[in-house]
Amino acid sequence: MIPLVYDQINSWGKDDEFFLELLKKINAKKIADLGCGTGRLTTHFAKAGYHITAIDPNEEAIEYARSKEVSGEVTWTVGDSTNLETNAYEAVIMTANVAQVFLTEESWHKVISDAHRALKSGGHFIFDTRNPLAKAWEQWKKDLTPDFATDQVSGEPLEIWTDYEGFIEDVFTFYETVKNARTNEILVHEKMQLKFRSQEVIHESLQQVGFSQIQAYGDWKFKQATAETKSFIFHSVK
């Protein structure tokens, strides 16, 4: 995630609508938005009336988030899952495939254990992740054009280019470069990595830390995921 351009190249979509609808269904009030980034979706949670603790390790992203006008109760925190309070929330949510940035089994086990610890009894853990069987990276590699944005301070036009290194085992590496489209100056060059876990592996890991009633919805519909699903939305209960 590059905070400078993130909100501009990630428009509102069916995934955002789904998360809002799911939170409405479970009737949670106090939630933790873990990996909130620039707060693009967090601000909508706040507007919907949730009391939110929003956490992200990227200090620049939290600065962007804090600069936004928010009509609601949000506590912005630079940190990670260890910053979650214990037995404090009715829902812990991770959006925008944040679940895929945990590259080792140790880091993944840590974050889901912290989520379990942080939830009240009966609380809900919700997150999305891509189905490795859908091989999303094959479509990514076909797009050889940049995304476009504007520097919100200078007004300069920006281009966002992506280069793909590929897999080492099941970790996918790529690079994002933000350039000034007028001068070709490189403003940001960032390495990014994603871990693709199967539905079965994720289900088992959630069971191991104590979650129950584990569901996996498919492709932003309230229907059970299948092998053909592109995106899983996991919903489990403490």
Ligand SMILES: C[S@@+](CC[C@H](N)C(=O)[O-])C[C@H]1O[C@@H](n2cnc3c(N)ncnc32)[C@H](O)[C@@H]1O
Contents of the next structure:
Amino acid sequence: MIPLVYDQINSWGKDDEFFLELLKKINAKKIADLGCGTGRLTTHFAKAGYHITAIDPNEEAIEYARSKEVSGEVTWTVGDSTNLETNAYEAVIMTANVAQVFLTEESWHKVISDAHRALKSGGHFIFDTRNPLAKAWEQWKKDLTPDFATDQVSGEPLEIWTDYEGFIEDVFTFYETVKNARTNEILVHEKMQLKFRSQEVIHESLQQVGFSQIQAYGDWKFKQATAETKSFIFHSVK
Ligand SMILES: C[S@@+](CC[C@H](N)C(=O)[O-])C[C@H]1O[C@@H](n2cnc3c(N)ncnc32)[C@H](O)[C@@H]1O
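Can you now output the form predicted together with this ligand? The one shown was the form predicted alone.
So here's everything in the complex, that chain up top.
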């Protein structure tokens, strides 16, 4: 994630509406937004009245999030799942495929165990992740055009280019480069990696750490997941 351009190239979508609606349905009040990034969605949660602990290891992203005007209650924290309080939240949420940044089985086990520890009894764990069978990367690779943004400080035009390296086992590697479109100066060049886990593997791992009522939605309208759906939105209960 590149905080300089993240909000501009990730505009509001159906997934964001879905997460707001789901939180409303479960009637949560105190929530943790793990991997909140720039707070793109967190600020909307705050506006909806939730008390939020928003955590991300990316210092620049949290700094950017802190600079936003937020109507509501958010505690921004630079950190990871270790920073979640114990027995404290009615929901822990990870949006925009945060679940895929945990590349190893150890790191995945740690984050879901911490989410379980952090929830009150009856609390909800909610996250989305891409279905490996839908092969999203095949579409990504066809798009040879850059994204465009503006440097919010200097007003300079920016281009964001993506280069795809490919898979080693279930980890997909790609690079994002942000350059000044006027001078061609490269401002950021970042390696990104995503782990693609199957529905079954995720389901079993959630069961293993003690979650129950595990369900996977397959779209942003609460339809149950099938083998073909692009994303799984997992919703389970402590
Ligand atoms: C695609 S962004 C999603 C940001 C935000 N949730 C949203 O909806 O816009 C993925 C985020 O995961 C964060 N991340 C990376 N490693 C993490 C970790 N170990 N624990 C929590 N978040 C992590 C990144 O810093 C990044 O902000």
